[in-house]
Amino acid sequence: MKARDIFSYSFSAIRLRKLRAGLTTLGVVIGIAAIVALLSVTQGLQNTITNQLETGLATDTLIVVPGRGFFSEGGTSIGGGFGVGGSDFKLFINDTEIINSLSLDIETSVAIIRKNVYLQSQEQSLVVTIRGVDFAKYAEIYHTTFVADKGTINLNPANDEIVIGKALHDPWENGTLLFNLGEELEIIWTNTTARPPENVSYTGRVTAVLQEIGGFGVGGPSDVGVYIPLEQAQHFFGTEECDTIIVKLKTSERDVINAVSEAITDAYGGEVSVVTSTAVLNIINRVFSVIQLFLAGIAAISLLVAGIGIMNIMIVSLIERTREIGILKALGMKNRTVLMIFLGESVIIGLIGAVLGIGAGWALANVVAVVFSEGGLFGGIASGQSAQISNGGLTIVPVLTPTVLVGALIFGVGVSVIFALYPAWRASKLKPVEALRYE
């Protein structure tokens, strides 16, 4: 028989048993839908996080933090500053001069003092992370993001000037302002080194609101950032110690990044970690690859269950159609043709199930993305309450890659055919005389 005739006969056999074939196909649909939904949402989440990291991490900058990293990427240690290895090494503001002298490829560097404080106006009180920076150097390094949307960022600011992120000005984007341009804010910090601990404060004035940035703001400006002059931070917090030093390079070439990173690490005897944007992104991508593989494996279990169901249905169909097979073979049908008829049925079931599963999985992925994506940064912050500010929710856009699309089709059909091989082989080996005598 021709291939067209085989598939026509197989399709007719499926139509005669619509309910059974429909339930069998449903198993394939569920398995494929689970795989497509999980992988699409995971890929969308990966893209979202990667895009936000790329926004917050400039490719030509390095982030130097005290402490040994807990793992390395291309010779550059990642994750320092968490007390790994018991190190109590500290960075100081004048370390920028040491770093600047290490290589001709370093354009400039800026120290950052970071503390958690209360930011209080007449109506609002929020816990925020405040950063003391040199406005001129910070604007030079982040010239595309440390830009005022309202007001003016003075490169030689007075001690009472404050720059805030967009989300601290208009978090709900509906005209309801949290802190306004020109408003006087009280900054309250708890000095835990004093005995007893004491609250110290000073009043500053909002002179600029940054343009919307997006991203996580790792090292760089962020929508929830609060920035004060470095000298004021030194005086207010009573310290020369800094949490981070941002190093701007003259180029973003990988060889330069590795060479400068190694030079900085060696200069401090391995007591600092140098974080690069490429290292962070590579690590994120590797983690998500493992997550995708794990989720695909879990979803594939449901497809294997569907395959067992296909085998069961095919065996039942074989028993019911034993006399039919005997008649066909008595009329001269070859074993190979009988085998192809049963495999044709499995191919049709697998193909229909895979197509419907891809559609259902894509729809499910969009529903999951809508449910788990958060629309705002400060939902539930009531007027006059104190709240901890954190980076906001992520908007997940599911991504159905060609690899997932083609893989789902092949996997759905492949599982159907593999689990139908045994019943099809048994059908092809039936002897005509025994089949005709079967009741």
The other form holds:
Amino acid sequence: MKARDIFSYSFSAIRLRKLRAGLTTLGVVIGIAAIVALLSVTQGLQNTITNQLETGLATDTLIVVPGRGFFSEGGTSIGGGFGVGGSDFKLFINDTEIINSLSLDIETSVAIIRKNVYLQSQEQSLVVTIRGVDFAKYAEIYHTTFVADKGTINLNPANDEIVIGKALHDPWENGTLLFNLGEELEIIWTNTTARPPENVSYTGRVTAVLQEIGGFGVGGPSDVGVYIPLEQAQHFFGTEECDTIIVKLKTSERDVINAVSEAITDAYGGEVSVVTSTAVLNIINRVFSVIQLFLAGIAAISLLVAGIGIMNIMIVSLIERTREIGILKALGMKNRTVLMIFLGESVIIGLIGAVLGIGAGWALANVVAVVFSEGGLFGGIASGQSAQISNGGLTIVPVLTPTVLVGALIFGVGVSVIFALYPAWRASKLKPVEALRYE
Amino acid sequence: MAPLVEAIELKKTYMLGKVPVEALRGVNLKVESGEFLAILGPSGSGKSTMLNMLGALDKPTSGKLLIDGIDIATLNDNQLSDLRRRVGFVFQFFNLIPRFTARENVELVMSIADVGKAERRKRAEELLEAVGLKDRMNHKPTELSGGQQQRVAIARALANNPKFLLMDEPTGNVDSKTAREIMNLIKRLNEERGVTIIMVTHDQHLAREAKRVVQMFDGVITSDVVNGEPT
Ligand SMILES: Nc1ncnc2c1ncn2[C@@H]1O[C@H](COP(=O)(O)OP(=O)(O)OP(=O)(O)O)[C@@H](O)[C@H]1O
Ligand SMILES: [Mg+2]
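Output the form predicted together with its partner chain next; the form predicted alone has already been displayed.
Complete assembly follows, chain above in first position.
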């Protein structure tokens, strides 16, 4: 029998039981839609996060933090900013000189003192992470992001100067200002190492507002950052220690990055971790692959349920059509053709289900993305009395990769066909005389 | 040349639960190509069972059945299908496919035999016209009378130009006038086109139209008469 005739025969059998076929197809639609929606949303989220990180992480910079890395990646430890504790080792501000001397590929390095403080104006009080940095060097390393939108960043600043990120100035982008240029702000720090703990404070002045950066600003400037001169920070916090040293390389070649990372780690006997942007991105990508696999797995279960539905319905249909199959075989139809007719029915159901499912999943992904982006799961700024500022809203644009598209199609049809194999095989093995006698 | 059909001590036993039912108890029969043979016999005598064997729908329990000199017991499912395509079969209970119209039912056998679409349609219409169903072509079996369904079944059996026609009571459900017409059609096929015909019937009168009449009783052949002369 010709393929087209087999197909149209399958189709006529499906049309006979429209409601039943429709419900079976719905099972496939739901399964495929779940897979497509979950994968395209997570892919969109991954892209967003990767983009934001790429904005924040210059590829030619390394971040050195005290503490052993919690896992390694190509000889480079990842840690510090990603939460490593347990080490007493401290970095000092003048370690920048030691680091600079380790390799000719290093252009410069800058130490950062980081503390959580209250930032207080007449009306507002916020907990912020303040960073003491050498304005001149920091601006040199981050020459695209540590740039004033309003006011000026003095390369040789007075002690009371404060540079704030865009989100601390105009978070809602509607003219309602949080802290303004030229405003005097009180910086209050609780020294918990003093006994009893004491509050110290000084009054500074906003001399610059950074232009909008976007991204998470790992290591680099961020929209929620507050920057004061390094010497002022040293003096105010009474410390020679620093939390992070940012190292700027002359190139962003992978070999150089690895060699310098290793040199730094070795120089400190493994007591520091060096974070590179590529390593961070690799980890993010790996984490996302696991998440995607996990989510797709869950969604795949619903498709398996649909598959069992298909099998069930095919067995019912096989029993109902026993006599019909007997006729077909008595008229000389081959076993293989009977098999193909049944599989054809499952291909039609799987194909229609997969196509509708991809459409439905894509629509769902877009709805989820909008809710996700606007609903403030990540976005929004909590403000008010001693509130912590979070990042600006993340916008997720769902992505349907060709792999997911083709995969969903193949998977939908594949599951349908696999679950139809057994009923189809049974149909093909029916004996004509017995089937013809079946009532 | 080997006879078209040769049955040697053909036996068929069905199991009804644990009780064996001997439908055929040793049938010996030779049919040459071009014969027109009627099988007569009371209900339950094994006529349909015999016809199913001849149409390669079923395999014997013991004994031999040679079709064109080939023992059907040695054929696999695929070869049996090929054989069935070359045989025109009119079932006792029509066995039309309910969701297809008369024309589609006739076309189906041709599509199984890989006949092209245009050719299928043309031939189905010719055949249905020949059995007097020109104006019923687009009706489904449920919209047809028993006799009309029977005629669709005959048209279907003829669709692939078989050289061998097996008919289980082809006139069982029609009035005597239609029965005559069908008999004439069958006779013409036999005389003009040399189609070998084996026809099961209850009707003594119709059986007389055949050149050879075989009587069955209780699973065996009790008489075999050619042109009125016992063999
Ligand atoms: N599949 C089967 N299972 C069990 N018994 C069967 C089966 N097919 C036929 N028989 C039995 O075999 C015997 C012969 O049946 P068959 O159908 O060949 O009779 P028949 O001569 O065609 O009768 P009728 O004229 O009523 O059609 C009957 O006793 C019947 O009950
Ligand atoms: Mg019978």
